[in-house]
Amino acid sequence: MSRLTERPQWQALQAHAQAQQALTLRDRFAAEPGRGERLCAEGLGLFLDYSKQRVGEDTLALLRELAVACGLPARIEAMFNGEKINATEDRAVLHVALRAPMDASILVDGRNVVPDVHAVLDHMADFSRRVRDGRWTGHTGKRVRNVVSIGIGGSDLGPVMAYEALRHFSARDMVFRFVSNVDGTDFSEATRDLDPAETLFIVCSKTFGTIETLSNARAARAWCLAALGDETAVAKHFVAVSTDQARVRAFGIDPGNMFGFWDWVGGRYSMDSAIGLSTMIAIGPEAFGEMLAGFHAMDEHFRHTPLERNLPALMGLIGIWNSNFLGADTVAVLPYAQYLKRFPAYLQQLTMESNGKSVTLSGERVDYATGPVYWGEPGTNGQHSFYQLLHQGTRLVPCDFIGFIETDNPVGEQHDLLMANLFAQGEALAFGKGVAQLAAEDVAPALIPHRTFEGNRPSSTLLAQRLDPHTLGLLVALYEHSVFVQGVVWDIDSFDQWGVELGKSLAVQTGAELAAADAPVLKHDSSTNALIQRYRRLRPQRGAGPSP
Ligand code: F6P
């Protein structure tokens, strides 16, 4: 058994969940008046209903009970405090540095980092300012209109993510893509229709030896060089945000047009670094800075609220609860809000990137479930789709709603409708659909075993006043910390992500063979050389096309 299993708070909670596993949400709603008012949380504008998880008050508190048994309140204070947290990488996980004020010290190896933060904001400000208002023009002096980031996993998911959900706020006059995948179909979609002379690139590398960011870096080059002509253009088209300033300037582009960042700062927890370059040019550094006031106010939330009423801690430890006490294996995020539709694909990289862990930090295997797999799509589409699982099926999805009280875009009543199916869900996830009611429908006997829903599935609902810049750093930073909280919980490396590591590799190895003029002997196993050699036959000649 390991350290954690072997804690008595942990085992109290085995016994809990034992003793309590009769007990379904609609006996804890029947016996407890006022249930949904009271386990609730509410805390910088955000709203919590818990209810309809499968907890009670005991549940929560034997759940704090573990977190402190786990050293939470201690290891919040070491992130803060900038110590190297991220052990298996000998780093600091400082992206609270990023939002802090310009009078807040936080040290990394005995020098506050802070300054440093804020005049690199300080940059992006001034560059932005004229970008968005035609002073920064192109090579040919043409204003620049399109905005393409280039950049992969963290140093693309945020920035799109944001994008999307500020899109409200955006400049409406210019043009904002996002290029990712090594598929030259993302470059070439992406540009087809964009002039080179009124296009900036930003290519977003932490470490700016990313293959995938790099050969879409490259085909920009070629196709902007290819319309102006001259390599003195690169100056005027390409921008950089990375940690490697000799990297950047390896591939060309000048370290003055270069905005950095550190190696405190987690891929997937760097989009209000310079990495959200492209989110401060789209909605102006005036609203970008309210963004990080979002983020920074839910900081000072978790590192100064008691656990009773910490919102990260609490969905955490909640995650925690269904994960390893109920057997969750999933977490379906369900926003009520088309403009946060990449919110759930931003969250699989923030989580499971982050607690897709196997081993503790000591290296011990674990001996309890990690991380569950994160998914979900905007309502009400997802509805139409695979709420059905989620109602009838045999496994327990445990869902997040999201939802705003005011929208931006009203169009006839249809917000209202938009909200009445978000708290519809969460009941009809809770409390089903009985046989007692179906016969009193008149139900006929044989459909009533297809017809019936038998409830008790929990959700969380998160509402917000309305979707604007400081509420996205609210809602970030809230994942942000619940992931810590389960990460200390489960004592894992949140901040590594050895595992990517694997298929890097052996992509490069592969990608020599597909190179090699001359058929090369291959030492796979025999579905990776079949694999090979089959495309190696089939795939058209270096320049003939696709074929017809
Ligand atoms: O491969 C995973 C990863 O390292 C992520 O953690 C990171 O966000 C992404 O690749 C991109 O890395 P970089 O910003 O260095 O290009």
Ligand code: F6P
Given for the second form:
Amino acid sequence: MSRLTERPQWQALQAHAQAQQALTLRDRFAAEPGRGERLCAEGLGLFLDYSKQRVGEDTLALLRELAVACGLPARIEAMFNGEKINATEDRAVLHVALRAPMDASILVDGRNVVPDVHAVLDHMADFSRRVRDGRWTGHTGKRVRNVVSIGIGGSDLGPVMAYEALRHFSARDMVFRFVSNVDGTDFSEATRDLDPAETLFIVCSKTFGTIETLSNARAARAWCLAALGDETAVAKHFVAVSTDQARVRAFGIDPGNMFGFWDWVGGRYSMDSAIGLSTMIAIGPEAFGEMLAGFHAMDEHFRHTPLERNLPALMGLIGIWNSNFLGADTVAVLPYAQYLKRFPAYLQQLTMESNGKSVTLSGERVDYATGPVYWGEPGTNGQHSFYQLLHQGTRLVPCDFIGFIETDNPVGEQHDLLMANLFAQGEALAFGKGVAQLAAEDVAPALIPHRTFEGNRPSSTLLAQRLDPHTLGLLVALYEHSVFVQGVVWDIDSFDQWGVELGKSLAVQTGAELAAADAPVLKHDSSTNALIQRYRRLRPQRGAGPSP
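Now show the form predicted on its own, given that the preceding structure was the form predicted in complex with 6-O-phosphono-beta-D-fructofuranose.
Chain alone follows, minus partners and molecules.
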């Protein structure tokens, strides 16, 4: 197979980009009546307006040709058929099985995994109902009113994002907290005002050996037992999302309260697995089922819809155009919905852990950009923070605006104001404000350079009727599959994450050195050695308080 940059489809896109370089969005809209009605796609209740991207129908046709040449249709089928497309770990990639209906058949090594998925979902539903209606009680007989989920990475970012996104649908007589950082402050602040007798901990670790998660779980165990004083209390206040029954049992958790998942589910793709137990307790099994239905609907759309109308494919291919042919290194995700305040952080892991790769599936170094940086904040907050750079800075930052026609919390005319800002920002980024317009407004000549907006900044706008569990499932699956599209074109493995391993293994070594009673001989570089020595010299003695 030829290298990506040697493919005629790639070279055609390079020539096309060069030919289109001087054509601005203002020019495009002037020359193309009805562009805003034409360059858009709709499906499953989502409306994607990409007319403010620096693309034409000819650009999209070339991108589709590239995707087909890179084998995208076959790769989609390979994923859904359970083939081991995670090449470096020899694993299937089947987050789509987590939301498949009971009558579906998805095979891994000849075994239909869908019944296993639904057995776990039924187990989760039964447990969630007992917690929500008070039948599950703590060691002292008190009802559980606080749920603390302990995880890290995908075991935390997904549940946190989902809870915040669906808070409107959550049990308001319960408290939900999340602990991920090994910094003791995270645990201390999450539990400071909670009653241990009313608190349930969900420990999320596939191997039950993730060092940060287990450190926080042990802190939770000590906190619980300090108040309840009985080792048997652990079984009433802790459950596990894991696959290692021996370690779970050794911790004191009843294996009957262990919720499993599989090695064909990557952490950043696991929020709709047992990792979502806190989400199910918060919103209830029925609403969780609606979310799964949203995921599955987008899966089916992605698998069966032609590329020209395929929402994840369109988003993924436009992202490749912006990154590889317009030179954008970053994408801003800007949800005009306070409930989605953690959505950009969730997407950071989904996109950057998936496609932050520099070698191809065959191990060759790439000679093109992959994995742009994803970031963002909810509108309208970001407008008073970083939008200055988006509008007048020197960097090209494509934007994804996300908005909803209806709000769950109508307060006066505030939702209309929120959406007015969303629409206005996309318009301002695209068309800007030029010298002639400023001069016509009698702006002082000395100020015109400072008040000029060059425009031609690309953005897409994604609209849905309402943010509810079904819509959240659609949104997450939309981005999951757009990431996959980009990984296929870039010829990288979007489903491994070897880049996180080196720092983790070095931290284990360094942690042992910090814990040693006698200072060991350090064998790091001179900078790391000096930092370790300084920390050891200046840290408080064990049990001592902070320095004044």
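What you see is a predicted model; the values in this text were computed from it and never measured. Rigid core here is just the name for the largest C-alpha set that superposes within 1.5 Å across the two forms. Residue numbers count along the first chain shown, from 1.
The Cα position of P520 differs by 2 Å or more between the two forms after fitting on the rigid core.
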